[in-house]
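Next up: just one chain, as structure tokens, the form predicted alone.
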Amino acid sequence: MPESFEYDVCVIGGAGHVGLPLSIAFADKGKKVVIQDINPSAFSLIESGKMPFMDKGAEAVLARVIHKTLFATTDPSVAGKSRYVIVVIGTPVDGHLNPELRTLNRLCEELGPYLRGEQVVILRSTLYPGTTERFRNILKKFNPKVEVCFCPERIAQGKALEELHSLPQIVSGFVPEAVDKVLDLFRLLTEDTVTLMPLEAELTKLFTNSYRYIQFAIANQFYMIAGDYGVDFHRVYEAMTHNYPRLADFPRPGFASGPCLFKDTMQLSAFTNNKFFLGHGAMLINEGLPNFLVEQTKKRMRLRDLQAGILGMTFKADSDDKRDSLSYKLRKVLEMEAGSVHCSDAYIHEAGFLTEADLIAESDVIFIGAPHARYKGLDFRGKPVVDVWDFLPFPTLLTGAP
């Protein structure tokens, strides 16, 4: 007789940027979904139908499903009451840029005793290659019937609910029966699915993010070369890409940051015994861009006697996510090199942050950290602006020879 469950889906770590949109999406398709998280502070917002972060279109759907097909709890035992258990806790890198697996190992030990029947555990976050198999081996010590699949998330920050339906879903597992069950689940969101073995799926996600990180590094390296020789890279960029289809996907320079690209590139490097030289090179370039901007600015003005301002502290434009944002690294460099530093952001608020108008008034030179669309309309009062993104509609400081 088939096992009965109180919930269709339990999403562990489900109050965050990956888990919450996924929970909402399944709940909107009629599945009974429970979010389990150790962050109860987000629950008051979620249970009132409010998103704790920006995601296009998500709040309207959340308000529609909360307390009907979507529920939230801090109780870990709900994992044993759910047909599918989706885990969105990933593997960060430590201070030595090696993958940190203790969080997932601990989760195995906590989750295992609750599992019963023929449940399927789905790992969703980016994983160090081989982690899916390791996770499965540990869980089977608690319940030999449980199966583990890996279905990497592929969404862009702030567009998760939209892209869950528009992008292909990758499904991987060790036995066909479990893969078929998970395919049935994810086909509620899209018919476009790809089936792989777990190691293939783990590498697919790492290769994808590392490729994007390297693409950004190429643009940033070219920007630095041009800057060292007093050339406006953005003019070169326009010449390179104008009506030239083979460079249609060439990115502009800018801060390549956030919670995924750097981390995943370093995980791939660790997996290759630190032989992923392209990845290490990309890291040095992208992480070095804030220092380059400050050094170039110092060639043009006596920065140590000036007040510097940073507009935009999130890791990308028109987002409220500041995780691993290089704007904060820029702030640290400026704190060493400038007389003082002011910060402002349109979407996040921290102690000491100024309004946009006050930052412009107080600063002698202004750096665009995140190119939020609303900054295009600001009056910068003719003050020098450092805009690596070529975002503003007027010439800025580092566009030619010192």
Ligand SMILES: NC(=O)c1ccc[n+]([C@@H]2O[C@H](COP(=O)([O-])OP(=O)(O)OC[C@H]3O[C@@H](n4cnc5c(N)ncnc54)[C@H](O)[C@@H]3O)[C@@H](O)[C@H]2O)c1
Contents of the next structure:
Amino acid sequence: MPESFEYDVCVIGGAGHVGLPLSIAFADKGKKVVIQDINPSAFSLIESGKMPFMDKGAEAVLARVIHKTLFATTDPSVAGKSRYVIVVIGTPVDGHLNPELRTLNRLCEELGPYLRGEQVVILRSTLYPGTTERFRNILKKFNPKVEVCFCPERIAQGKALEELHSLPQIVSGFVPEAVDKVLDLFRLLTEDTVTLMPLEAELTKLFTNSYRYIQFAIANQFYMIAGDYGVDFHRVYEAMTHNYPRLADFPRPGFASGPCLFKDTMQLSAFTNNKFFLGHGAMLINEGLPNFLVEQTKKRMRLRDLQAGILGMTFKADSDDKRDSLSYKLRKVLEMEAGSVHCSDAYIHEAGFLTEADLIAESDVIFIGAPHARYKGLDFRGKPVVDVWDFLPFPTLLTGAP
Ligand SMILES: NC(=O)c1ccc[n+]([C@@H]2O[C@H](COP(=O)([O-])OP(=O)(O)OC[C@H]3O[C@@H](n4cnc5c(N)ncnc54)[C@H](O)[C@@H]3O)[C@@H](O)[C@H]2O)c1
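The form predicted in complex with this ligand is what I need now, so please give it after the form predicted alone.
Up next: the whole complex, starting with the chain shown before.
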């Protein structure tokens, strides 16, 4: 006789950027899902059918499932009432760029006493290699029947609900029975699944993000080399990629930031005892781009006597997510190097932020921090603009020799 549970799925960290779309997706497939989160600040929005952050297409589905198959609580005991327990809390790095493992360890100890029977705990956060096994060893002390699997999330921020159905799902576990149970769940989203051992899956996720981070660093380093010699990199980029299939996915330069790529590259670096030289090189290049832009601008104008403006503070275009955005680092550098600094963003507002029109009116030079599509149509009043992204349809300040 199969065990009965009040919920099919409990998502711990379910109010977050990964947890909420995942919860909505399973609830939309008819599963009874409970979001468990320690931070209930987003609950009132979620419970009124509104997304607390931008995610393409998610709000309409949320409104359809909330209070029907989707519920939210801060009560940790719901973990013991759910057939599957998915963990998708943040897994940051600390001030030494090492993985911050304490939160996950604490959660594991808190979760243990609630688990009963043959529940499957699915880790969905990005993990420092070996974490799935450690988590499993701890939980087994509470309940030898419980199994732990790892299924990394690979969505792009802002497109989670869409990509949950279009990307293959990686499913890993230590025993085939648990893997089969998890496959049953994730096949609700897609038939395209890949099965691995947990350490393989942990590395799959970290290699994927590190690879992307390094790709962006190559583009950014080439941009800086060209800039140092007064060459417009974007002309070189067009030449490199024009009808040349082997460079079809070569990225453009731009700020490579956000809550994942940097910290996952550093997690891999910590795992290799700091021998991941490519990863560290990529970090120095990507994190140095704001400084490079300011230095290049200083070669062209007396920045310290001028007012600088940053348009776009989020970590990527057409998003409301500012986590680890390099626009804030650019602001810090400009605060040291320019007369004053103004900020504006199309999707977030903070104390002191200006409207786009006011920022353009007040600033002597404007930096594009995030290339939100609507900025293309702005009237920059002929003011100099620094556009690392090559997104604006007119020549900008750093194109060509100083
Ligand atoms: N954001 C992305 O695009 C993305 C993509 C792929 C993978 N990931 C990975 O997914 C994980 C989560 O990222 P995120 O962007 O959703 O983070 P987030 O900060 O948006 O969400 C995490 C949620 O977990 C909650 N939480 C923290 N500790 C908790 C606890 N002990 N119990 C219950 N809830 C708790 C927080 O309140 C928050 O709502 C990270 O490991 C990240 O690397 C993120």
